[in-house]
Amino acid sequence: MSRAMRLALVAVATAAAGVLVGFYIVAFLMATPPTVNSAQTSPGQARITLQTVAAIGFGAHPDWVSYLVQDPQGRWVHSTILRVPAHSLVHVTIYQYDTASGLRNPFYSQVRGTVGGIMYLNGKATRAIKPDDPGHTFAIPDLGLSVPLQGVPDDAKNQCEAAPCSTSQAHNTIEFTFRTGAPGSYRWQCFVPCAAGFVFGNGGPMQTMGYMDGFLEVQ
């Protein structure tokens, strides 16, 4: 084989190399998880229920660790993308499946940002948790909204391994109410370092849209 035919040969394959890369690359930035709207309860109220797991159990990353939300029909739905009205009350149902990962920053072990200023842990009032206890967080920063969600035990029976899960399984239910402003797109997230297997526990879920971070959607 000539020289020149083997240099032909590598920029082809270099070529073919640049394309591959760009479609993947171009396919992360693109996958963008379904929008899921909350229930309307009533005139300037609104519903989300969500919880979250160890592992999601199915899709391109079964291991990692992820929030599903409820759509209006029942149905859980793998998305952190949440569309909620202006101006309104949004009460926040939370199963909490996972166990505790714990605070680098106690700062996020305080409720914040909530009516009143609690959650409701298991039915019981709370303004804040033992910083090594929460399993994720809740957490929208452009709003104030900080809520930590308390883990399941290690030892826990009957606890869930993949989603969805049941609430016969081993659960924390975490409620509260917040309220929205103008409209806009807001950033949530976990501040939770819940990503086992990845430096510092930051990596995979905590930076991908759809497992351990989205947009709360207000229109």
Given for the second form:
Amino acid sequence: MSRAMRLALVAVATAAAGVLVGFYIVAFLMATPPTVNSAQTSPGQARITLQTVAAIGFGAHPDWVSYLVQDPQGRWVHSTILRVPAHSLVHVTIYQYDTASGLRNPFYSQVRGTVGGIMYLNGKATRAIKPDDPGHTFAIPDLGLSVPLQGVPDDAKNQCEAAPCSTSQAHNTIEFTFRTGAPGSYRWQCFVPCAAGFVFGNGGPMQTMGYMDGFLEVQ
Amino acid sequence: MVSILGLRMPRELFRILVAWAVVSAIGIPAVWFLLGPHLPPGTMSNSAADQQFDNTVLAVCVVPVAAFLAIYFPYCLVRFRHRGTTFEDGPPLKGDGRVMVAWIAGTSALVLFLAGWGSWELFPGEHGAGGGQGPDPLQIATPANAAGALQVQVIGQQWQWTYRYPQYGFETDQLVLPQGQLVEFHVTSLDVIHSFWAIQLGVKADAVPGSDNVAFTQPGRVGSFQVRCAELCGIWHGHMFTEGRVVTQSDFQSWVGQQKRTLAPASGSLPPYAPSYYPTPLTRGG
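For comparison with the form predicted on its own, would you give the structure of this protein in the form predicted in complex with its partner chain?
And the full complex, kicking off with our chain again.
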């Protein structure tokens, strides 16, 4: 092969590699979960329904813990970007299918930022749970909202293996209401180090949009 | 050549030195009196005021150096620019021992002064910068009135700061400090390394798991200040900031009472107060 041919080959290979790397970076940056609208129940009020699962069961990381959100048509969507109206009451229902991991900081065992400072755990008004009991939390720090989600007992029968889970399976139901403020993007996250297999439990799904991190788009 | 006080020098150098002296004579007091009071981090606390003083001194040191460069290079570019259409080598350069000695002596004096000044100002104490000296500092870290200091444990976790007030028995996500009282921060982390930066208070201390990093400050003025994480710590690092407040003593006591009532359900679950925590177990989840 001539010197010119070899140079051309190297140039083409380099360009192709650059294009592939560029595609990868763009795809990574653009891989945003879909935005799911809340269901409007009445003027000034909306409803969000979520579930937490121990393993999403599909996609790039089928064994990762995750949230799912129900769209207004009742379908479960793998996303954590939620759109709600501004200056409204948002009623939240979370079906918690995962078992407990426990909090690293017991401060998050208390319900904060909800209407009345309470949540309803399986229908019972609750202000705090034991720090070892949460499987996850639903927290929006900029709104002062933090709700611990009681984990399913380890020995519960009929546990959900993969999403989406059904209410016929072992779960806890957590309901609460909070008030949104001005329009904006408010990040939310889980404060339980629930990423199994990662150092300190805070890698993987805890650091990835669409799993245990998301945005509340207040509009 | 020009002769000044028996010192002979080229006319060009004389002009440069005169211009430099004039600009420095104007610039130094201008920086000290006009710019200095507006330099960060301000004067909200004694530690912030100390840092503002340091920044002012450094800015004043910069003035003559910057002035010399700003005068010397444009002057040379204009005065010694090539003229005419023919290109030929200029006269050969000759070293001047006096210039070299003056340059080395001047820059050495400036650098040594800055090193000494910076080291002295980093030492904690009345003149210290006030941030993150560690649990057992080498120098006199404890201010004279430390026994009456308000203890505030700053706890970093991915991705929120919480603040424990051990003297009052609660932990909260709000940082509120009383005006005029010495505050003793104990900065630690529950997971990865964060850095607690209360900007307008002039306090910056690393939050390290298992470590207790101590910083003192005394807020002098009522108002708000920004708290940020200054150590890249994960996906929400950029969101890990809040606004703290300095309030009057009576407002602080009211706030404490309100927090104790509001946070009572969680306060009973808090672990015994310790200067630092360590994330256990190392892996969670499942």
